[in-house]
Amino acid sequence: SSDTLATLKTESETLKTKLEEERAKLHDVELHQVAEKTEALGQFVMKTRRTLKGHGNKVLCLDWCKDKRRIVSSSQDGKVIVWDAFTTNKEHAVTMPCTWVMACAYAPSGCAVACGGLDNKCSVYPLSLDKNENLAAKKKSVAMHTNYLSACCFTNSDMQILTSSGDGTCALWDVESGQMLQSFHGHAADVLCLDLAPSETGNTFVSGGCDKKSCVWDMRTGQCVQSFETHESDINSVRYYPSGDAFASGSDDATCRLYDLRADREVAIYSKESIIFGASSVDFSLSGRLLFGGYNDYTINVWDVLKGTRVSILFGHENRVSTLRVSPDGTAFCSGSWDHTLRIWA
């Protein structure tokens, strides 16, 4: 039997390698050539406009909710905060009963926040308009992995949300009960980051991993449908391009990559001889033309997508940069760090 997986293993690599040749074909001309043409960004200044600070430790996600204002954070000390990015109040806080929380979404009613990290499960607690409730009391336990909880997000209802674990898998969860619908296998070791595809764009999401391979899922069939794996180093980041075409990712390996799924192929990496270490979040400005993209050198760079070129760079992290999500309506920016700090950026 060792005879026969040694030549299944032979037969398989020969056809990865034919689909490399095919896919090499159809590649005509570079992004960047046929961006030529495209008159080039102007000077534009971002600064930090506000700073929300109370994290007592690293900040590990964030995400805003759909009302353009409100931001929920999660940190390394088990807090979990809702913020008015406006006010920087602070609106709801819970504790945790692990350290670690990896993963935090918004729900798109903005009526609950869902979260999770080293206590391998994704609880959703729902928020209350009375400032004194308390939140733990109503929490409710979604999703339950057999590894740490690395990325989740509601699709585009409160009563689904979509996990990645370091047990290797995605999984599609109905929140009411807590059954898991679908599952999702493929990676060959932790998956670090998710995406849902825009809403318009079909049932799809992206995730990337370990394995440095990010792959496309439909969440109907539980199958990939496409996959890449072109980086060097773990993806800690991926995201949809706002049409849905394309999406981008950030590695360890100090690059993001810009691919298209309709090409079925990477089309730009944005990367630079200085730039030494890894990106560990990526984001799109809502016209799709800026990708920002946080490092572990405590700076954010700002990347032409079309030209492949760094536009700007960003100060003013005190540490690495570990998640950076562009509000709703595309008119600011939020980075948080290992600093304990989030900043709004406009």
Contents of the next structure:
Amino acid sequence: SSDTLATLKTESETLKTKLEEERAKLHDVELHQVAEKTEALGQFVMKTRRTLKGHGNKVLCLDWCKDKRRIVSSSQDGKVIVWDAFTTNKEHAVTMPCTWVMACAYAPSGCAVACGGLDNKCSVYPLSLDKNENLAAKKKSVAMHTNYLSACCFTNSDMQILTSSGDGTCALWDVESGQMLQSFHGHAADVLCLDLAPSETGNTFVSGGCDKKSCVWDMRTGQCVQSFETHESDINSVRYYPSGDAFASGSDDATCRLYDLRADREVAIYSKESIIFGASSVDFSLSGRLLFGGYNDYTINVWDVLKGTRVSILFGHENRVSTLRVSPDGTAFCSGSWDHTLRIWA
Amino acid sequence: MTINTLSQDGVQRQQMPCLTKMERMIISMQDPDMGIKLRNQRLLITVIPHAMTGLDIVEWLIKKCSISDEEALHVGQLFVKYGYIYPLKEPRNLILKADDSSYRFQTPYYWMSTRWPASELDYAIYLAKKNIRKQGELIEYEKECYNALHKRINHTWDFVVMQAREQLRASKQRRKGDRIVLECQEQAYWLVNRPPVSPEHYKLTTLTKNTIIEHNRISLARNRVKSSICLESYVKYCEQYQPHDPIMQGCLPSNPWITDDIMFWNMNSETVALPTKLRVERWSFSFMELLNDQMGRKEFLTYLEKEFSAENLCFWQACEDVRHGETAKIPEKVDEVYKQFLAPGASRWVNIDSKTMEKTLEGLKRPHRFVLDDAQMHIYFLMKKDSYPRYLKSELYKNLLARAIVPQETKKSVFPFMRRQRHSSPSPALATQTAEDDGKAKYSNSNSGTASRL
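What would the structure be for the form predicted in complex with the partner chain, given that what you showed me was the form predicted alone?
Then the entire complex follows, led off by the chain already shown.
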């Protein structure tokens, strides 16, 4: 009945307000205040060191291989390419049966890649060195969602994949059998991104969605253990701080924000009046001091995580930056764009 | 950003929040006091009123946002690209030039954000005009619609009012007769065509609400840590890792992406004879750092063997194998682990407290992926609190640290314009071809103890 709904709504709102009050009680200092004694960063020079050309359409996603130099990227025209970014050689190419391949990931062993998009699936392709072999022949369909696949990543092995989808859910899958091991419900709209926590116990991950919420999940129980709702628009990207105690998110509201998991609150906002377009993708440098954000206005902004200031702005791409990842050893980062190219910056 | 245009409760989603932000800035640009000074611009023989130069725009942005001219030009360019400002001289060439080229503000009617949902917006403008003209002239249902619209399309309300004012201004200039006719026509149109009252916000069921309430209750009860403690830890972490962050501080001998020299990767590979000093130092930052490095893990195993507690690390690795491995193989793997590590009299028996052992043995009756978690956690923390700190103080570690290499910085090439040859590396796909044939599962560097990698 509408009465019950009304009382529930009030109760929910009251709890929410109480929650915000509780969170605020222990907030005794701002990040930039604590960081006052930290040395400021000097002049920052980063240049494009490699340009990977070969996609025939918008680059939508990229992932690094653990060997620190190979990259897999996927594009709107259905092509998934594996590059040795150092030499810029293309090593493998797969044509997916669908367009808009929005998600791709490199397997930890380096022997396979996973990808998916408008086909609502996530498929795994083992990488073969036989030039004549058709990679698509050995393809394995793993995940099945009821709407587009927005992100995927392998857990600590080649055997499990975590996915997020436009159907509002995330799920954990067994690669060999294609069985769903766990599903994660709680977002009220499309889930656009996810990231695995680098914690000792390795059991949680964070997701962000079009409901402006980011949620932290327990992989074993499927429960949402923490959630944050301070962004003003879709969350396009989430990435853990290297220690695992916090994560950053990038949103269509043109801000990036930092959330601390122990303090259970937002602790920093990275924004600037001249930055009007949404952040599509974020990642930290190895020490966590720098946050790189790829934006829809074609630029990459580099933020000082501790001081909250913008250290540098990188021009170069000729269309939206859609994806950005720092290499596994932190020597460089790669950005992919709607201008069909990928760039390595160092 | 998503392709889905309707949100879950069936209401049209606000498209592109960047447009709202741009419009806000455009409105400030036109502020009579703080905005750009508009004047007459000469275009050939005509004088165009209310115009400005490209330089005016760039300078205003530099001042307002405290940015460089390169960035101001970039931002200004976006306004031209999205149609909020248009050039007078070459109207088809949507480029902003930071010189005396003339530009004008586009009328709000043609703003990008007004393209959807059009009819609702038109109705809002109509109601706003009525409201402005004679306060309180709106009839009951119109008042309701006006308030509902004000709530729902609040993000474009500035535009609605602006457009309403402009239309009123334009109509004042018409002849009285014409004006009355147009007003009647408009009124009649909206009587017939007014948009239907849309469904109430948030069609949440009691079930969803209950879940949210439960979640909030649990969140309330959570233990939180003071911000000062949490934030201080970031400062410490960044400081500790700064020398290891190649983008922040460079790396020795050189960053391969910059010099094309792959020595840095060779010197830090898994199979290198002698590790670098930075690498060995990093093992002392946390137990995870030690275990995540294959070489560190090997060294630690050697140390544990000396202490006759190597079975702890082997057990932990076997548990990782179960947790991250193929679902179908779990029962046999768990059985193997039991035989080797947990069974009474097992060859590599691990010392777990009786409570955990009891719980684990009970769980083994129905083996699942996480059945060994408690036992694994117990052993992990045992190693972390006991063996790990002692390893860091041991001769084995100190010796290695003393012998570890500090690479020489690569001398800059005598001929800086000559690029070094970029060597390719063996593909990881090749490295485990044989492993695949053996039927071994493939694991990542960080957690594997069994299959070999790269």
